[in-house]
Each structure stands twice: as C-alpha cells, then as structure tokens.
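As a starting point, one isolated chain is supplied in structure tokens, in the form predicted on its own.
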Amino acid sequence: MMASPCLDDHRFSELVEALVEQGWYVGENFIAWDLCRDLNRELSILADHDALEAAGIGRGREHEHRRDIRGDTIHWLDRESEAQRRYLDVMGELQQAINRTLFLGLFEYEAHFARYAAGAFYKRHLDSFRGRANRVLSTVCYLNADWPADGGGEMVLFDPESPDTELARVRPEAGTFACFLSETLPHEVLPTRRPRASIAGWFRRNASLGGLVDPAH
C-alpha cells in the first residue's frame, strides 16, 4: 500500500487498518512537529487579537450558541498563511490516499482551529447523525508542545455499543493526530486546565443539491 509522498507509509497503513478493524485512530507524532508548532503560533496571534468566534452546536436555523455544552472558540481555516497550506494539502494527500484504498468516496476537506481557555469541555456529542451525513470521518490535530499530565483537556471516545466504555482518552499533545468515523463515535472533550489548541476537521463527501452548499459553514 502506497500513501502519498508527505505521508508515511507506515503510519498509513496503521491509519486505514485501525479505521477498518475499529473505527478511529490515534497516532502520536503523525504530524510534523514544525508545522504543529507554527499552527500554534498562528492560533495564539488569532486569540491576541481577538480574531476567533465562539463556536455552536447544530447547522443553519438550528445553529445556537450554547456555553453549557461548548465552550472553544474558532477559525476556519482558509490557506491564507503557508502554515494553513502545508496542513491543508497533507490532509489533501491524506483524503486522496483513503479514497484509493476505502473507496469513501471523501469529496473534500474543512477544519477550523479550535482554542479551548481554562475551564472550558465540549459535552459528549457526534460529529454527524444517521441518514444526515455528509461527513465521513473527523479529525483532531493538537498543537500544544509539552502538555503535563494534570492538563485535563483529554479528548474520550465512547463505544457507541456500550455508552459507558470508553474506547480512548486522547492527551492533547503537538503531533497527535485522532481520526474516526464522523457519525458512529461518541466523543467529549474533558474540561481543561490551561488553553488548548487544535485543528478539528472532516472529510465529506458531496451532499449538495442545486447548486448549494452542503453543509455551509
């Protein structure tokens, strides 16, 4: 199995095995260290000046804010720092090699930085609902170098069969990359103890319907 040329072989082919045989993914130091730390840079200028939205729940009419549940804040991500662009392309290389390899027919790529302060969790929640999906699989890349171990800030993924199992508790750490499947995998994000970065993203396929846009964002 070949990956693409910025993609490790390796790593790949532990990514697509692990998706196939249960799910999700989780594989630490999957993402350049460099980038990662520019990524965070770029994140940490946004939230100086005051350049990131508070994130909600739900699409289009159903879109609320709702701080009992969610608490980061965001920026899409739109190529417009070289940082964003080598990102943006592995996950291009990453969308290409999946789709030779499972056929998902993954038709494109959208991600938001996402700044979590002291304090704030993401209530256990899915990525996509049955019969509503356009996306595929999500991702998480972390940003923070250096995450002690009394951080919180874990990401959990639940056994959708078992709702109290948890499958994973992913430490927020640069370089760790998570991937699973967008609407089987309950998933929560613990309350942090200091501000924590990543970059959350979905692969979709194509639900768009004369002319538009689906989801818009």
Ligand code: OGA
Second form
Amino acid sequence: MMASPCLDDHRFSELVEALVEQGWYVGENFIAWDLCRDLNRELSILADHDALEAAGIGRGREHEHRRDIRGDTIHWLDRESEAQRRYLDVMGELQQAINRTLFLGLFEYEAHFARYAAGAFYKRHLDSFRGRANRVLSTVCYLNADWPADGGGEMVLFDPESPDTELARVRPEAGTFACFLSETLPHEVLPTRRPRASIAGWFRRNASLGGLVDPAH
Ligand code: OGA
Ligand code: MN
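Provide the structure of the form predicted in complex with the named molecule, given the form predicted on its own shown above.
Next comes the full complex, this chain leading.
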C-alpha cells in the first residue's frame, strides 16, 4: 500500500492564491523528494531503453518536429508505474481542489516526462494551441536533485502585458513545481548544460464540438 498522496493545505492555498492574483505559481519542495527521485529513475530507464520520442509542436495534423524551437524528448504518463500513479493522484487532488475554488472547469489531466539533453531548449511559447484553447492550466514538476547554479535550463515566465519583462526564472530543481494559465503566460526553457528531467502537464477543458473528437495530445 502506498501512502496517500496528500498536498499540504498551506502549500495548496498558496498556489490557489497566486493563481488568482497573478496567474502563475512557483513553489520549491512542493512535490515529495522521494516521488521526484522515483520519477527521475523511471525517466532515466526510459531514456536508456530508447523509449522517448522527439517532442513536437502543434497537435493532430499540424504536429511537427522543430528542433530549432523545441529539443526535448518525451514519454506520456499512463499510470504504468507506481510513481506515475502517485504523481497523477497528486494532480487529481490538485484538480479537485482547484475546481472547488476557481471554477476553471478542469476535468482532464495529461502529462509527459520530458528530457532535455545538454544544449536543448524550448523557445518562448504559449501552451494552448491556436484554435484549440482547451489547455487551461499548465504544470511543470522538476526532477533534478542538486541542480548546479551554472546548470542552465531555467524556465523563464514572461509578463503577458509586457513581453520583455521576466516574471520568474525557475531552476529545474527536484521538488519545484510551477503552475500557470496556459492561454496567457508566455514562457521558455533556456538552453540546459546538462541532462534535465521534468514532467510537463496540462489540465484541460474538453473542446469537442459537433462530434469532432478533440485529440488528447
Ligand atoms: C512545455 C514547457 C517547461 C519546462 O513542455 O510546454 O514549457 O520547464 N516546459 O520543462
Ligand atoms: Mn510550455
């Protein structure tokens, strides 16, 4: 039996308040260190077994690979391991609590492991794709224990009103959790100097219309 995933009430209120006031949140030591360790191990094993795919931009038929824009390799979570289930259960709790407080209507969560090899980056972007604005809230959980000050790979959040203003620069240290409104917060991943592990995820609203299936990824 695993311990029940449980968000600390205080951390949780901190996150909700930040979302309400500024549309983004970054918290250190937010996700349990042993969970980050297990997830990081799983990602390393996937990488060693060539089980990661090049990440693309755009969805469905517009999906394309552009290493000049985005250089990570990914693996979608599907509850196939204890660590994944534990992480997704924590996100489920977060979703319920946010739904109770913020009325964003989040009802689905999708997430993938991401590995940035040394030199990789992800240029400034928004997470909700043109015409399919169903990603409501973005999450990023970092998995790298003892990330060095000169390791690079920070995620930079920009002010939607003033795109040259940096709101935050987030070191990808294990346990750090970032959460922001997908449709409004421009962000980028600076080139990393060493392999960088994270889980990027999105709470979604269903945008299916007139029998057209809205693809998950
Ligand atoms: C993304 C993304 C940020 C990060 O995958 O869309 O912006 O720090 N990731 O990994
Ligand atoms: Mn993004």
